[in-house]
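In the form predicted alone, a lone chain appears below as structure tokens.
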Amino acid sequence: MQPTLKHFINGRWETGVTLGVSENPSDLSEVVAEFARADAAQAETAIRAAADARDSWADSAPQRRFDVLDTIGSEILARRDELGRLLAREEGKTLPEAVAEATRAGQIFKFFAGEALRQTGERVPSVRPGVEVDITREPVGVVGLIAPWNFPLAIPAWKIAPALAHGNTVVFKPAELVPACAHALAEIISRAGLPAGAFNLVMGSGRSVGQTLVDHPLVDAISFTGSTSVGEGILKAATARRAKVQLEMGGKNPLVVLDDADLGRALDCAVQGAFYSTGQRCTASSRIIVTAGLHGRFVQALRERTQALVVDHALKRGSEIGPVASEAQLAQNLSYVELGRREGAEWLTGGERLQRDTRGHYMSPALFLAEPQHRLAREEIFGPVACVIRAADYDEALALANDTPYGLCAGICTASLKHATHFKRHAQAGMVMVNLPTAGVDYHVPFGGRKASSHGPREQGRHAAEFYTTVKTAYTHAS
């Protein structure tokens, strides 16, 4: 039996009150992990102490900041093939996929070791004669970040190191599906030698975990990214108080496909924005715009490359798409190809549920004719479902792709520099691709969306000082 994995609170590892366990979905006779699950009292604890270590964090020289997030940078990246393995086992991401993910995480905490030595500030002078004015930027104060399944070591990553970096200190709740990942990335932070608090790993459920950090008047900022409903309750409860509040949510990013694009290169943005990790990506291309003159080829090849992806084990050589994270994601993505079918949506291929060699939570891509208005054309799936929806024209698929609720990502394949000019002005999303999958970022430079899908300051690069620093004015007379 492998060890129970615990909490990390207040620089010492800790039981909690019940017990949860992991599978992977890949082969649901493996148990990945079993985990400590808190409870609010113990959230409370890991608060408190977080906030205990508040001052003394935020008074550390930038120094020992990079020495920290350098040595945690380092060893996820001399780690990343087992982290990667962890993270196959754990999510079902495909081996290459998951290593690359714990490549990210580690090039996360790098970058961020830099921005600590890069703290900036402004001297100007004032109106009045013989005044000074200093801008300077410090610590937020106790941050809780609550992250989601699907990208168990990058998403975590980006939150917690620039907390971390601009002398913040943190409660981190993982999702429940991933807590073997969550613990191999606190295992990590707790030997980088931070002071005692400043870094706390809680895991457990959102109602007694996630709102503790939510309606705790000493958490004085959240970041949170998962689904709209949820975030959506988080910026009532969290705003009620005057907490900050950062959220990264839903999507249903639009790829639009124009008369002169290359085709091929069109195939792989739409094959790989909307099927690989399983679709399971907030910036997966669910919505494929494509205009008249290039719709029919377009759709039957696409049909041909749906079929033709590999859906097996994430370990095992060869799969380009592995399992579903769970039977309640599994659950929902059918009931949205049923859904389309009963809608009178055109069903092209795939959408079914699949056996392999190990019992897994495995499913065909899916991918229909959609019109604008069908559910399946306009809800997000968070699944490996795909519809394509025909334009007359570039200004009906600039129209059609900004026809969202949402607004995270938005692509273009088209060889026409007119129009893909005008399209990165025009869409209404926080991140635009042009001839690029919509899925697949940089990790020194922002992430975020406009609309339902984001909420606050960006995330990652240098954007991300506006949520984790606040901004002080100081005046001198120099008498």
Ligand code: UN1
Second form
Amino acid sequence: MQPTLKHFINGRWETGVTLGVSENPSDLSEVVAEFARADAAQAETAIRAAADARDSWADSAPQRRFDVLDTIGSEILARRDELGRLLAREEGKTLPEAVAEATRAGQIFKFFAGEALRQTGERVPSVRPGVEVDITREPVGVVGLIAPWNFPLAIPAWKIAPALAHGNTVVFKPAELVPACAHALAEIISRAGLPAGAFNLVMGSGRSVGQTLVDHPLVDAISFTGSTSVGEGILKAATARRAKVQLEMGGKNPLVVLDDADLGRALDCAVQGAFYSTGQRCTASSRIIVTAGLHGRFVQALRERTQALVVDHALKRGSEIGPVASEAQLAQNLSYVELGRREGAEWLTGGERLQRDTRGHYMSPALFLAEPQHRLAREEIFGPVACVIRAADYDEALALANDTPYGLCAGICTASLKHATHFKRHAQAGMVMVNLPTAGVDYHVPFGGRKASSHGPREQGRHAAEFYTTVKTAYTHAS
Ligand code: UN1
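Instead of the form predicted alone shown above, give the structure for the form predicted in complex with 2-aminohexanedioic acid (UN1), please.
Below: every chain and molecule of the assembly, starting with the one above.
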């Protein structure tokens, strides 16, 4: 058994108030980590440490920030296989997916190392003679980062890296399902040359650690990725005390397939978007909207492709779909499968618990034919459960794609430049994919959605500066 994982607070490793364990969802006989859990008081200690370190890190030179972030990125990339293996064991995505995620985390730190050097401002003449105006960006201060379990390296990376690059200090609260991934990342960050208190890891529940971050007056900004219901609570509490808030929440992402689509490519997009990472992505394609001329052939082929997917242990060579991450998530997925049948969606395949050599949270990917009003077709499930909806033509497909409370990502498969161009313009989503799966995004461009999917400025890329900095306008009379 490994030693109990500790919090990292004010430059020191600290034991917690209670203990938790994470288990391997591919093999429940394996405990991945035992970890310290904090209470509100310990979370507050971390917040105070971040507040004390605030000026020193805000005043650090760009070269220093570059060096710290570049060092972190290099180590993650050098250890991507080992980190990917840990991720696959703890979260359950397949080893190739997990190594790709570790790689992405390293690349994100490298990108934001560069951003630390690319800080710019503007100088503009005043409307008054003899006066100059400088417009610059300054750090926000202490940021609380609350991350989900489904991308336990990449999402923390795309919050921590821009926060530090732009001169903020950090209190990071990971999801309780994935403490070993969070700890591995924190351990690398702890040796990269930051001042004590600039980065803190506090593990524990949302109810106590998360809520303390959201409510504490010393926390200037909160970035959260997770469920819509939790996000809405954070929004109310944090805006009431005028903290800055960035939320990335649910999705019910449409993939439109038109009659003229390349069938093979459309099937790849649907299978990858709906079922890879076990469907546990806010960008997953959970509504596949197919026009009448291709509908019959597409549905038959998609059903065959879905049935052929290999569901097994995340570390097993040849596994395409790992287990569901937790018993609670599996129960939710199965309850939606049940609901789909009850509300009259036509079951095509899957949606059953599976037995494998090791005891784990396995289920077969589920596919339904649904009507747009079915809850199965409207609510985020966050598992390998997808539905196909029939549309008469492009216009109806676009209307169906936009008929959702969410607006994260929308995809279209078509050979028509006219329809692709129209869709890019009219899809009510923060991200649009043409002949690509809705899930699987680049690390150097903005990420985020509209409507109930997101709130506040975009994450990632240069646009991350909008959340992690605040603008200052300075006037000077040169006499
Ligand atoms: C991706 O699709 O590449 O929680 C990333 C999520 C998103 C990340 C998706 N925030 O699924």
